[in-house]
Partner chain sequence: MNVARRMVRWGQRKSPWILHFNTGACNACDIEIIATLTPRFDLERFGVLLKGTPRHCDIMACSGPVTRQIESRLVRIYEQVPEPKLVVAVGSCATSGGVFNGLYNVKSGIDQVIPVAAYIPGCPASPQAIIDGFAKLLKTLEVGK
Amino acid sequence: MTVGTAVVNILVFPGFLFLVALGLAGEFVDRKLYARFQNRQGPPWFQPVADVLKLFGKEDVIPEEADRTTFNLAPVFALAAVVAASLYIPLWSATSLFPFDGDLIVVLYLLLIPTVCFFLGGWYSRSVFATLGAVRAITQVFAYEIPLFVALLAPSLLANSWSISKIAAYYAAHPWLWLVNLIGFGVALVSLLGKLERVPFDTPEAETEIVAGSFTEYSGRRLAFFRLAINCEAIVGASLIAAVFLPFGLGLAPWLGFLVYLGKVLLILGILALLRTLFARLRIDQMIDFCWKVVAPIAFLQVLINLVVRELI
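Three-dimensional structure of the chain by itself (the form predicted on its own):
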């Protein structure tokens, strides 16, 4: 791969611009399905784009007591981390742009950075509402991150690799084994809901309680960057789950594999929209109890199942 090709891949396709476009499309799908599940009409297809353009056109306001450097950089780092994570996830083939052994750990680390940025942005806004939202956001990390790590650990045990590309290739070569990981698939979906701070795990934002949580003092293009980071994180999270748990269409022609990839992402986004339709918001203590007492043990059960299956095969 030449330097020019690498730059185009990172900035255009399948990198930054592609991820942003797919993130905005994913937001529309999520909001539309969420509305239809509630017997509402939902927004038009261009609404996410219009919202971002409106934010970019608004004035940026920085609170007087805020730490200006952290306040300005937090949204940029959040979006950059998500884009970087997408480069190591295979989309419509069994190989990502820059695969290496251990890239699964790197992707999980990169996907943690946006939440840390939400915390830093809210904490250094010096607003009561933003500080409370920031504390809630960082508290939730200790609830959903462990189940997510364990859920993704289980498939890697069978594949005997920490490389996402090698994991995807292994399950593409042994397609029936994806059934063994169904429990982990469910755990990963629930954990992704927590990572995206969506109902029933939306206490960090909770508009009816603390205005907009960590983002209360943000406006203009900085808020737009945060929103884009969340949209892109949803796509990257869905792509990661699809690569590990749904290894279908990886050996097809590129255009057909791309369509299968989009179908898998839409399926996962649809399941997330359905889940947040079915449940009401949990308190932060209820969320932590649920993750540690229910989700985490189920995730460890998946690890135990995969260890047994690995010995059998």
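Moving on from the form predicted on its own, kindly provide the form predicted in complex with its partner chain as a structure.
So it's only the chain below, everything else dropped.
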């Protein structure tokens, strides 16, 4: 791979620009579904694009009391971390752009950065309420992060690798084995909801909720970066889960594989939107308590199952 293709890969396809486009499309799907569940028409398809363009054209206000450096950098870092994470996830091909052993761990930590940025951005806005929101955001990290780690590491026990590409390849080679990880799939979805701050916390698109917490003082471009970061995080998170838990269509022709990949992401986004309005909102609510008492044990159960299965095969 030459430096030139690498740069194109990172910036355009399937890196930054592609991811942003997909993230905006994902936002539309989420908002439209949410509106439909509430008996409303919902926004037109170009809405997220218009929102972002509009925000880029807005005046940027930095509160006087805020720590300018952190306040400015937090949104950019959040987006950068998400884009970086996407480079290590195999989207529709068998391998990711830059695979290496242990990239699963790197991706998980990269995906932690946006939350930390939300925290820092809120904290250094020096607004009492943004600070409160920030503290709460960082508190809930500990609730969903452990189950998410455990759930994603369980499949790797069977595949005997910490490389996402290798895990995906392993399950593609043993098609029936993905069924073993169904519990982990559920846990990962629930944890992803927490990560995206979708149901229990600031839902990025629920009209009222973005106001709360860390983003209160943000406006214009920086707000747009935060929104993009969350949108992309949804796509990256969905892709990660799809790669690890839904290993289908990896060996297909590129265009067909791409469609299968889109289908997988759409499915996960649809489930997330549904959870936001109806059924599985039952699962994500009692965040801390629920995560520790229910989700984490289930995640560990998945590890146990995988250990047993590993002995059997």
